[in-house]
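The form predicted on its own is given below as one chain in structure tokens.
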Amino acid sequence: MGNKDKVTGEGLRKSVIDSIKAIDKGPKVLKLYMDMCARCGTCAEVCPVYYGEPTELRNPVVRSDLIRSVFKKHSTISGKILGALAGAKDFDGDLQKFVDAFYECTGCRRCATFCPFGIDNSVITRKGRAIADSLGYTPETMKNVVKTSLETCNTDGASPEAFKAAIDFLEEEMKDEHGIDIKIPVDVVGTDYFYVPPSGDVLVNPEATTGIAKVFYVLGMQDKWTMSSKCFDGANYGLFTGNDADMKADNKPYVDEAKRLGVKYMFMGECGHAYRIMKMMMEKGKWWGELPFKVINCMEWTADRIKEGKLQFDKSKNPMPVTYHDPCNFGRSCGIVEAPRIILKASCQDFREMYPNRGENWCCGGGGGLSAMDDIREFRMKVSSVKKMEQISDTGAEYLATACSNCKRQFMQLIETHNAAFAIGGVHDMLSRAILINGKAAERVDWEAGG
């Protein structure tokens, strides 16, 4: 874990080849991807990176072939005998090109949705990033995010004291809005729900968290939930660097904290990759054995309360045209697509869809952790995000809601770069502005297009 010294020279070449050869004895699905590709071009047609700049190395097939061709060269009979005729080629020793290619894939998994063979190039991308990480070549920004998170339990490096100060501020804001005390409980043992958002939904874009607090208040459940002053950031960049050990090390404190708090539910916030790791990987994979709690998502939970008629709204508080961007990890990897729409339609006057959407959505261009990498900002602003910006423009929306801090950061920078006339925020942000508390919605709403 942590930063590693870079491997160089012949040792590097041998390590790359050995890591690729190991695919033969690794997960069956990855080995299948080494053999199945028909090079039909479907993945390129649906890839946001290739759409933004249709050049050879932007093509998912060409990128994946950086691994696939070496595998064929060293691990298949046809590759050993026929060489290039079978698509086999040796590693050329240029690891920087290798790293750059795999960090220009957003990992959005749109290719897997449309590939006739179901090939998921993001799996190959993660393998490429894992090889880079094992040799010390993970980009510095990503290394630093992982290091900070492992040391402090959050990607911002914020202290428990800074977190508590932020919570005090949010409680003051809610009192200004509603004239009553709406609490955000912290470090309370023996409650039912342990709320785990991305840290951005506390420190940067906090209305998603005030929305959650207001729902618990309306339901008379202020004493049924808590946050943790130590574990308040579900983000886990071990997924993005391909380092399973880091991913599990980042995950473990949250599991331990849920047990310490004695909760029934780990209540995940608006962060698709955090929920994916906790629910689809940790819980299902039983990383830490049988758990005394269940992992659930806040949007599905809130949507259920709306369907039960327990929450009421003043839609006039959100009169502007609103659209929703499906974060790739929610839309494709977790299948949470209807819940955010239930919340937005209940709390907004003019909800508009982007097309395509849900599991066929286009990535924001900052997926796979790329939104944290300012050194590739131009690529994110002018290549990987082209299609998404076209989609938003087509809706005429003045507010873009999404459920992902990485997406929000990407869109904030896109708004700044392109002087775009829409604002960005979360799903529960809209709820926070329109939910009725004692018959009234918030008296103050800070909203303006473009920021």
The other form holds:
Amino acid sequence: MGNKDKVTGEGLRKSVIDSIKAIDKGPKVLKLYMDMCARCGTCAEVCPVYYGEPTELRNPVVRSDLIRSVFKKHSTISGKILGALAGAKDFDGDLQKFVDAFYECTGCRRCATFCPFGIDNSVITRKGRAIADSLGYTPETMKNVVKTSLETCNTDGASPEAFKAAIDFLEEEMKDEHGIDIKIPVDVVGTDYFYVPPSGDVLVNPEATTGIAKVFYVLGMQDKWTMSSKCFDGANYGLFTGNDADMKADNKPYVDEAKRLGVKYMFMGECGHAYRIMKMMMEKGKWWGELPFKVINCMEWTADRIKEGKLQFDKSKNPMPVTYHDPCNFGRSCGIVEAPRIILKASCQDFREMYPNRGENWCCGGGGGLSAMDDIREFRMKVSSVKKMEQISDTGAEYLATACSNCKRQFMQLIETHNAAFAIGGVHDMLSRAILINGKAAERVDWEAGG
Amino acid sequence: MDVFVFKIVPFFTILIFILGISYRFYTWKKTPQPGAMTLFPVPHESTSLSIIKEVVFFPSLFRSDKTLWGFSWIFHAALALIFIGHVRVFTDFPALWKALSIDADVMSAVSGGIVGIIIMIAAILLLFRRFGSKRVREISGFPDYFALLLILAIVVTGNLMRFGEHFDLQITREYFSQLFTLSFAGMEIPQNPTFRLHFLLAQLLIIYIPFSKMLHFGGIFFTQTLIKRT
Ligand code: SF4
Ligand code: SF4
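Give me the form predicted in complex with its partner chain now, not the form predicted on its own.
The next block holds the full complex; its first chain is the one shown before.
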């Protein structure tokens, strides 16, 4: 974790400037973003935060300029010679301003989708947060999540016993629903699939996990998968505080556990950023060298089984209009957009799209870890989510499915704040309610709205 | 003074431009990039084809802001045409025109004239947009206005030569051909004040490019590669 105590004074100024100067050495993406921006204003047009309330500091370019102008001042010829005339400005010593601004960007990457140059302001945001973290300025709420996760391997600080109790409860639920024993194997060595959900899908909205268990059951693969009582939360807030060392430290136990369990697949659950880190960063970037397993995603896997005709559903169990919110990390950052739709269309009677969707979808307003910060709840409820709520209400959906615990938390609070008339849940949740086991779907009437 | 400005400075201009651009491209190229930045959906066609499309048609911008897309696409397309048109000031291809049976002077007068007016209008619209729209005003600083005004000034002086009092292109052509062949002896420096201003401003622009945001014409290949590559 970053510094425990806040650095101040001249030491702070020097550290900030040095970190910004270091951009000159890379990564390439940041260096390019320092030099390249035509200042056309397109990013502000498509940014959920600026849409919600267009104050100057919420303009993506103004925010990114907090770093860019200091870089110009210290690391470019034009900035050194021409100063302000070249858009250069020295760091004024106010790091709190950085923190406030960079924790108002949801890191959704929507700006990059529409910027003519593909400039991804979330990269600059992450750099800004990293600088703040190294000097002890990460907001307490975020610091605590990282700390808990590094200590307990899950962001809720739940013990293995609590986890096992929750799993027992889920097994009982499934027994009630189907009258048979559907297992959720825990700590079994030598299976094929190691299921890594976000902890929320066990402790808060557990239907996604029962959905997965039912799929394995129907396929006759009950003994082919396992969970871990130590590693049951793919969430990794090192991504959000900008601290690479924390992100890797949080990731390592999961890779070690997969090796210990001897699985062929790390089977990621419905959590966008967890999958992005495992697949796009850890596996692709070879953080821990060659791996004896492959990282795959539960939604793609289930969608493939549906396409093979191996799963049957009673859609009448889900008669209400259902829509899907593409979590930014699944959609824009991992390209998983069709699989959830295949699952939802197979298990729901009335699936509706919101517009725009897939790679162009609007962020829920809680991305970039903001959803966990109750200190900025007002901002998340009234600013960053305005467009999202409009989008959802346009669909007339009564159930909003999404594949991300952070999005779900954001939506639960939005529903509460705005008295919204829709329920929130996961993708496998819908599957869990409609999937046929021995020709019968779950017998239940008391679905909790939103868990 | 004239000798220095019109015989020596142009070479410095070109030198600074080439060195500046190469240096920038070189630093971008050599800066390491650990990790992929892929942004989905990734294009169906090859990465390079999709980047070329992005450079030629601005599809990302088209999807988000059609008005700006209109202004800026016309602006950039006109810039490209003007760039091509100016090649004829430095060197001509009579054989080509003959083969295509085109009267090059008439064609360039008409098309050059039209394009000159179009880009002037586009630049003025972009300028208005800079202070007319809140979100663009917030991010517009001196470099942004300067770049537009400089281009506008070059366009206006260029148009004056075409539409104003008679301008003898032949003298200018000879000047450039002598300049490029380094035949300084007997070189006649054009005296037309509009041309002199146009030429100096254009050089200022050329020198300024490697150190300004106008570098985006090259940088786009780098930034788009980052997000389109899987
Ligand atoms: S859309 Fe891209 S080029 Fe335009 S202002 Fe935003 S970051 Fe700069
Ligand atoms: S990443 Fe999202 S929230 Fe941040 S500036 Fe870009 S569009 Fe706005």
